[in-house]
Amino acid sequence: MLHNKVIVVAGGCGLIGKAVVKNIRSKGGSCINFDAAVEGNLDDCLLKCDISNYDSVKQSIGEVAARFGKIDGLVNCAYPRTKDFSGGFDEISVESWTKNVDLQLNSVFYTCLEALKIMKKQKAGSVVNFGSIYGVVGNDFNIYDNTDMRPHAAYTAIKGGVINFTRYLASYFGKFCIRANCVSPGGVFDNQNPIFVEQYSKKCPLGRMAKPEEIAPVVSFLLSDEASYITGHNLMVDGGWCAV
């Protein structure tokens, strides 16, 4: 499905990112993991890259293009955030809001800006950004009852922005045979508070949270030629959350 394709994954060491990298490689893709948490080089298909830093992104994309002569796909599944990325709306500081928008939304712009320069020259490529159910619908705060979990308001603004930014890319770059799509997962199980997991699962039509391995194949599909006529789409992988 992805044979001979060179694909950059930003955030390949995260919960979903690991599954995405593994799935791309299982389908024959040459997957380069950009992550601030790694030490490696292109021989290992790893690059230490701070995606919140434009110069770091520009250098890393340049290295990949120089080595492989092309970039067929870009996946933005990194989730950079501050330590205080939680709390009710009244508890958010202006500094926290500004920093998180800068870290998350701008990093998607940086990677897209540089990768799309390469794709435009090739007149081919596929971008997959990560949205969220909360970039599409409002938060259900009932699922956080009796827990200390409070979603940060910036998250919804960022994910909504990423989804519509992706539509912009699809419209702008379509004439260059470049596709841009979003994947919007529902809640992914990560050993959260059992009370939250139970309350989330009760609302979800499929009755449970997602596994990272259920998100990854969707990304590989959108990167592949099997999705050659899909662009500007936000594909929900949410167990039916947004259907009710």
Ligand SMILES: NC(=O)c1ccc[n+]([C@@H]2O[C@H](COP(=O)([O-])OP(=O)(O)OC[C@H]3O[C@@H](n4cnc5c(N)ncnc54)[C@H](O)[C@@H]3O)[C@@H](O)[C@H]2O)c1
Second form
Amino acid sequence: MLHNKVIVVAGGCGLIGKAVVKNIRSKGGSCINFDAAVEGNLDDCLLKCDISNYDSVKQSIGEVAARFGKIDGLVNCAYPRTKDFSGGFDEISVESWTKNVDLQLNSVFYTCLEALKIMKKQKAGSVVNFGSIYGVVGNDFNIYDNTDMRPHAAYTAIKGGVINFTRYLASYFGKFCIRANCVSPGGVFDNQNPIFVEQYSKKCPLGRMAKPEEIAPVVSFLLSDEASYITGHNLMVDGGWCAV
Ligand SMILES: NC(=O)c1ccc[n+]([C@@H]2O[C@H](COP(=O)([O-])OP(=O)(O)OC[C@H]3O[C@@H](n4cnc5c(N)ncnc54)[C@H](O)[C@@H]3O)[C@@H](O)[C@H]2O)c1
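Show the same protein again, this time as the form predicted in complex with this ligand rather than the form predicted on its own.
All chains and molecules follow, beginning with the one already shown.
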């Protein structure tokens, strides 16, 4: 499905990113993992890249293009965030809001900017950005009752921004045969507070949280030629969360 495709995955060491990298490789793709948390080199298809730093992105994309001669796919699956990325609306500082928008939204622009320069020359490519249910609907705060979990308001703004930015990319780059889509997962199980897991599951039509392995094949599909007429789409992988 992805044979001969060179695909950059930002955040490939994360909860979802690991499954994405594995799935791409299982389908024959050459996957280069950009992550800030690792040391690596192109022989191992692993580059230490801070996607919130434009120069770091420019250098890493340049290295991939020089080595492989092309970039067929870009997946933005990193999740840079501040240590204080939680709290009720009244507790959020201006600094925290600003920094998280910079880390999470501007970084998507940086990777797209550099990868799309190459895709435009090729007249081919596929971008998959990560949205979320919270880029589409507001939070149901009931699911956090009796836990200390407090979603940060900037997340909804960032994910809504990523989803609509992706539509812009689809529109702008369509004439260059480049597709841009979003994958928007619901909550992925990661040993969260059992009270939260139960409350989340009760509200979700499929009655449970997602597994990373359920998100990854959707990304591979959108990267592949099987999705050749799909662009500007936001594919919900949310167990029906946004359907009710
Ligand atoms: N986990 C969920 O429930 C869920 C739900 C909906 C959407 N999402 C979205 O899916 C994406 C991945 O989420 P996740 O849960 O796998 O996150 P995660 O925190 O498990 O992993 C994120 C990865 O990004 C890397 N990273 C952080 N800062 C970076 C930087 N500056 N440069 C490069 N890499 C950096 C980390 O090292 C890590 O490997 C995010 O966009 C997130 O918003 C997650």
